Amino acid sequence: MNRLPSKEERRLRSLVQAHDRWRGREVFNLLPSENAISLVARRYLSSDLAGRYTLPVVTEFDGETIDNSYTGTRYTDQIEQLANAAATRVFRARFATTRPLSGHIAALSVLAPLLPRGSRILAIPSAEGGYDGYAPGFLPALLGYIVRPMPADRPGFRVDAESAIETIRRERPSAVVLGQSFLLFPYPLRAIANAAHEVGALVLYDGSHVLGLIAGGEFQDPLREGADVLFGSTHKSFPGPQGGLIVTDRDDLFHELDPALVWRTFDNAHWNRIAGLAQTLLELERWGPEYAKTVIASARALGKSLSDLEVPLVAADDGFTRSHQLHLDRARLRKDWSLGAGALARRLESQRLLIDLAGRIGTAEATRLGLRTDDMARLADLFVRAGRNEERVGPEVLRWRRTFHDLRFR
C-alpha cells in the first residue's frame, strides 16, 4: 500500500536539502579537513553500488576454493581493480587498495599486520600537531604498542632532522609512524627513513591531510624519499569521498596487509565509495598537478594577506605553509584580538566563512571552487571584518559564493 511519507521523513528531506544549499552554495569552506566532489564521484556514490554487497577473499567453502562468496559482483570487481591501478599511477606505487574504510582504518589495516602486538613506535604527540589516533590511549592501546614520541618542535610543529635521528637511534623503534593533523611543511623524510632503516624499523607515512598534494607531485613523495607504505584519508586536500587508501612499493608488506584487510579490520568495503575514489584518481591524473600547486599557492598567499591584516599565524618567517594548511596563533590571537579560536570560528561561521576550532584554515575546497591566489586577498578582508566583528559581511560572502557555480577542477 502506498502511503504519504511522514513528518519525519519530511522534516529529513527539508534537513538534508537545507544542508546542501548551505554548504554546497551560501559559505566559503576554509576547513582543512574537507573538500569538494565532482558531480560525476557525487552520482557515483548514489549508484546502486550504494546497496551491495561482495566479499572477495580466497576461502574453503564445501570442500571447494572460491575467491568471491557472493555472484553478481563481475562490475564491482573490475571498479575495485582500475580504482586499484589508478592508485598505483597517481602515487607512483607498485601496490594499492582503495579498501579501507577511512583514514583511521587505513592506519589500523598497515598497523595491526605489520607490527606485534609489544612492538615500540615513534608518533608524534598530539601537543605538537600529532594525530591523536597515535596518541598512547587510542590505535597503540587497542593494538598493544608502546608509543614513544617523535619530536615535532620547530616552529609551525616542524620534524628537526638531527632531533629525529637521535630519537630514533636512541629508541630503536619497530617503526616510525609520520601523520599530523597540524601539518604545515614537509618532513626531512629522507634522512628520518635512512636512521630508521639502519635499526630496522619501518617509515609509516600517514598522508591523510596531504594526499591530494602529493597525488600533484607537490609537498614529498614519500616512497621516493624512502617510506615504505603511504596510506590516509581521501576527503582533504585529496578531493575524494571520504574513506582511505594504502599504496606501497613493497611486495613482501603488501602481501602482508592486502590478505589481513578482510575479517579483520571490516569485512565488506563500500563499493560506491570506490567507484568515487576510482573517478577522483582518474581526475587527478588530468589535473592533480595544477590543482596541488594552485592550493599550496593559495594558502600561502592567504597566509601573507592575513598576516598583513594582523591576523597572527605561525611560521610566518618560513612563508607560513607548504600545505593547504594555514594555522592561527591561537596565543596571539588570545592576546591581541582577545578572543579563542573558537570563539573566532563560531564568529565567523555566523558570516558564512568556515574553519575549525583549532585554529586551522584550508584552501583546498575553495580552490576547487574556483578561487585563485589573486583571490586571496579579498578573502582575507572579509575573514578580518568578520573576525573583528566590525560589520556583518554575511551578504557579501553570499553574493560572492554564488558566483562561483561549477568546479573549477574537474
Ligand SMILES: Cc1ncc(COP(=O)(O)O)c(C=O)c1O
The other form holds:
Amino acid sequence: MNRLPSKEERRLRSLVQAHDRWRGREVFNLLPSENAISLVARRYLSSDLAGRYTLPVVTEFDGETIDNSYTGTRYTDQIEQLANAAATRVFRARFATTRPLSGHIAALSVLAPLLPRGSRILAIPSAEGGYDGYAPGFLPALLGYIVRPMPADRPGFRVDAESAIETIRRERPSAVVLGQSFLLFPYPLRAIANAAHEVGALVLYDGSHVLGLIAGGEFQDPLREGADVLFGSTHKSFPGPQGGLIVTDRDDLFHELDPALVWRTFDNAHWNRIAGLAQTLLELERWGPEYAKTVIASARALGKSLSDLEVPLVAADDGFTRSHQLHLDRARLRKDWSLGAGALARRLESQRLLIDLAGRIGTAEATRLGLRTDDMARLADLFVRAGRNEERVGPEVLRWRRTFHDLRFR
Ligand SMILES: Cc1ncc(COP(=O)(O)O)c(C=O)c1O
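The form predicted in complex with the ligand, contrasted with the form predicted on its own above:
Let's see the whole complex now, leading with the same chain.
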C-alpha cells in the first residue's frame, strides 16, 4: 500500500494553497458579494464540528419519544443556542435562526412555509437589480407562486415610494419581497410596509447584501421600519462564513417557519458553520457600528475618487451610495472608455484588483482587511491606472496588499 499522497492529492493541495495565497495575500478584493472571515471563525470552520450531526427535533420512534436522533451533541446544541441568542442581540430581534445553509436557502425557508402555492408575490425584476432567484423560473416556479414586478428605477435601481404603493394596491399580493443584488440605497420601507399591511401582505426583507451594515445599525433597520421578516446571506457585507440567517419579531411567523426548516430545505445545518457564524456575530456585537460606518464612508469616498478620475459611476448626485456597493455606469463606460464592464474587470483582475463582471465594486472586504477611508484615493488611482492599461500596476498593488496582515474588527 502506497502511503504517499497520490499525484492528484498533491495537485489538489497545491491548488488550494495557491488559491489561499492569491486570494488571501496577493489581491485586493472589491467584490461586494464576498468578505474576509476572522481567523477564529476559520478555525471553527475546520473544527471537529465539520463532520457532525445533531437533530434536536422531538420525534416518536417505535413508541419512544426522543429529543434528538443523535448522541454526542452536548456541545453542538449549546453552540447553536449561543449563535441564535447572539443573532437576536445583533439584529435587535425577538427570534432568530442561524440554520439556513445560504441566503438562497434562507429565502426558500421563509417563503415556503409562509405562503401557499398559488400565492402572488411582488419582487424586483433581475433586470432592475433584483436577485435572480426571485425571477419567475426559479423560486416562484419551485414554490408555485405568481411573481409580479415591483419596479426599481435607473440609475441605481431605486424603489420609489409612490410607485411601490401604487403597485401594491393594484396587485394586492400575499407578500412583498424586498431584496436586490444591486443595492445602493435603502428602501422607503415604512411607506411600503404600510401599504403592504393595508392589503394583508407580508413584507419579507432579503438583506443578503446589506446584512453586515444592518447588523452595525446602518443602511436601514428593517424590523423597526415595518418588515415582518429579515433574512439573508452571512458572507457579503456580513463578514462571516457562507451561510444564511433569519430574524423576526413576530412569534406567529417564527413558529410557522422554524419547525419547517428541517427536512424541507435541508437536514443537517452544518455546525462548524454555525460556530463560525456565532463568532462573527460576537465580533459584530463589539465592532459592528464602527465596521458598518467605515464600509459606507469608504464606499462613498471611493466613489468620489473614482469619479474625479473619470470612472463613470451611477448616482453621483446622491453621493454614489449608502451601502457597501458602487455601480459602474456601463453605458457611459462603453462610450467614454470604449470598454465593457466585464472587460474592465478582467483588466483589473490581471493587475490584482477584483471587481465583478457586472460592474459592481464593494468596500466590505477591504475595510475588514484594514483599508481606511483615507486609503480610497490611492485605491482609486491604482484602479484607474490598471483599468487604462497605462502601466503595469500589479507589483505596486502586491506591495501595498502585503502590508495588511491582520483583519480589523474581530
Ligand atoms: C439579494 C440576494 N438574495 C439572495 C442571494 C443568494 O445568496 P446565497 O449565495 O448566500 O445563497 C443573493 C446572492 O447574491 C442575493 O444577492
